[in-house]
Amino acid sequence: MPLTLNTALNDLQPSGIRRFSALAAQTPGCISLTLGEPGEDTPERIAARVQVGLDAHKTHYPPNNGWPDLRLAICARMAATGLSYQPEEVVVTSGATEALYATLSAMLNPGDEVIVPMPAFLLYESVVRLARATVVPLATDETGFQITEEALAASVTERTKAIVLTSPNNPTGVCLSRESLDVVARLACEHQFYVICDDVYDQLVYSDDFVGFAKAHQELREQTVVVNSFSKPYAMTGWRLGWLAAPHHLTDQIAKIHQYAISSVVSFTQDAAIEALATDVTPMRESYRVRRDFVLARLARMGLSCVRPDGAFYAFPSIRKLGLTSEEFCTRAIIEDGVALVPGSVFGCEGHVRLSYACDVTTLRWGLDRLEKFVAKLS
């Protein structure tokens, strides 16, 4: 027999977003405006609770599906935004990723559709795809990235398995407004498929009337999947921790997906996020909002129209009157000024770049103080 490999992965590239770091990174000099990664540390208290779990010999196998005390506050963190889950309905899983990958896995068979509002992070399609399922693709950028009834309706067929929902988004930091909720509620419950909620920014939103799926449609509880993680509001990226919460007919489902593929989530450092359950992240999200108002407003003066985005730690700025696209923009902007960014076309919509605001300040302005000298040659 041929020494061949899953052919679901000749398709399959490796992360734009990561190519373009790593060009950044190769070269002197640039500053990076890539990475959706916090730019402060992990605060100490959440990080000395790692010696904790070692000093109580917390290196064995724990739980599959983590220590019931985490779950347990998991469970209190999700109460305090609306949302009721028990322990025995709470995964906690090697990052959202995982989380994400897990759900997708244990959902979908061959032939399925999921449709994913663009644009979107890239790892929903390569999941979906390993799974010998389709993504079918949502465009928003003509409607300020929300969901109108007409799209979606024209989206749905009889294989439509799930719609995965990210509020704020990912790239663009724009929060689904309640009418583009109430759409995909109305389509999911006459058509009866699932709703996977990408929640992992939903601690960095800088408005007062945010809600997510989940609480405004609990009547969906049922076919409702919430994915979240420690990684943006803890500055945990490199922790690899998240959770999913679901009923327990799609739980213990997803558990066995969970269990085959890591096992379990490392023993000793879930004292450490029961300690970051219990830290205000007040201070960090209004960092961001601080920069979020920066950035919109040197994005003005740079002549590039933006979406507002009200979450997150992105911008979605639009370059499409620069007469580029996106990869020759963003290729262009390192090689020629010494400043990364991400192609709008790694998130499935072209004619936009992103950037991230989660660096530190310092690094920020200088960043802009390039990005403007290079539009401003374009222009």
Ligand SMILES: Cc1ncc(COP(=O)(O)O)c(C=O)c1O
The other form holds:
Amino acid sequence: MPLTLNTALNDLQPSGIRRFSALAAQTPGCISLTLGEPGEDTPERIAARVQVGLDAHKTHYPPNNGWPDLRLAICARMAATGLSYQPEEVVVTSGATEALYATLSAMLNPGDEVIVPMPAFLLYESVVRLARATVVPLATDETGFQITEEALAASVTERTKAIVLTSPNNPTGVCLSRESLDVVARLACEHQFYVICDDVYDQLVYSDDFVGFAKAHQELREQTVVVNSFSKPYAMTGWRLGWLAAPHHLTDQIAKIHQYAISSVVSFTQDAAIEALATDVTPMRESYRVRRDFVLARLARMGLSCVRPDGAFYAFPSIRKLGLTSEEFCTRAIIEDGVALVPGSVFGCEGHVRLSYACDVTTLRWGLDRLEKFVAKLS
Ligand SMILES: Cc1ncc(COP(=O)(O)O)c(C=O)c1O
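Pass me the form predicted in complex with the named molecule as well; I've looked at the form predicted on its own already.
So here's everything in the complex, that chain up top.
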């Protein structure tokens, strides 16, 4: 037997985001607006709870799906956003990353199709490919990053197993409208496919009329999986903590993947996760809102059009009129003017670049000054 590896790995590329972050890091003095994580450290009162877990000797194997009190706290947090789940329907995971991996791995058979509205977070495609299934990209850049009935209907086949919704979205920051959610619900019901809601940014929303799919369409609860994370709202990216919630018949199966992949998340961080859920994220959200407004004003001044992001901490301006591919734009911006962004092509959407405003305001201002200089040169 030749010493080959899983051939599904052949097509998997290293993350384009990391590639541009690395180029920025190698370029002396470069300001990086690439990373999708809060610049702030985890609030002290959350971090301090790790000691409580250690003092309680939570250094042994915890329950596979997470400590019951954490799952209860997650249910309370979901109830506050109008979602009703029991602790038995929740699995605490190693970030949303593992929640998505376990969910898709549990659902997919070779040849199945997963509809992914584009632009999208790269992870979905890699996980789908590892399961020997196929991503069906649904372009949204001509419709304000919203999902139309026509486009979705054209993407559905008899092999469609699921759709992944990310609202607010990475990389656009756009929230799906009620119309988009209704279209998905209609077709998911008619053609019977799962809806995976990647809700990792649902605490970072700047508009009053936001509604998530799971709340808007509770009649589809039996075929909906909600994925969430501690990473973004509580500045806990390094803790690797997230969760998924779904009806019993799904979590029972998804939990098998979780159990055989990682067994459980770290035991003594789970009290800190409970503390995080009790944290008011309003100050963080308001601070991002200020940065969002600042970024939009600066992009307008540069003459770059940008669909208004109503959540997360990204803007996704169009660079079409500048005549460069997004790779060329981002590479030259680093080399010539010392500012790093991520090409839209990385997210399956050419003609745009992603700018993260999760860094501090001073860095953001400097970065935008440099971007303005670079854009002025190209215009
Ligand atoms: C849309 C989206 N989903 C999932 C993740 C992964 O989050 P976690 O840190 O919880 O694994 C990210 C991280 O950037 C993201 O942007």
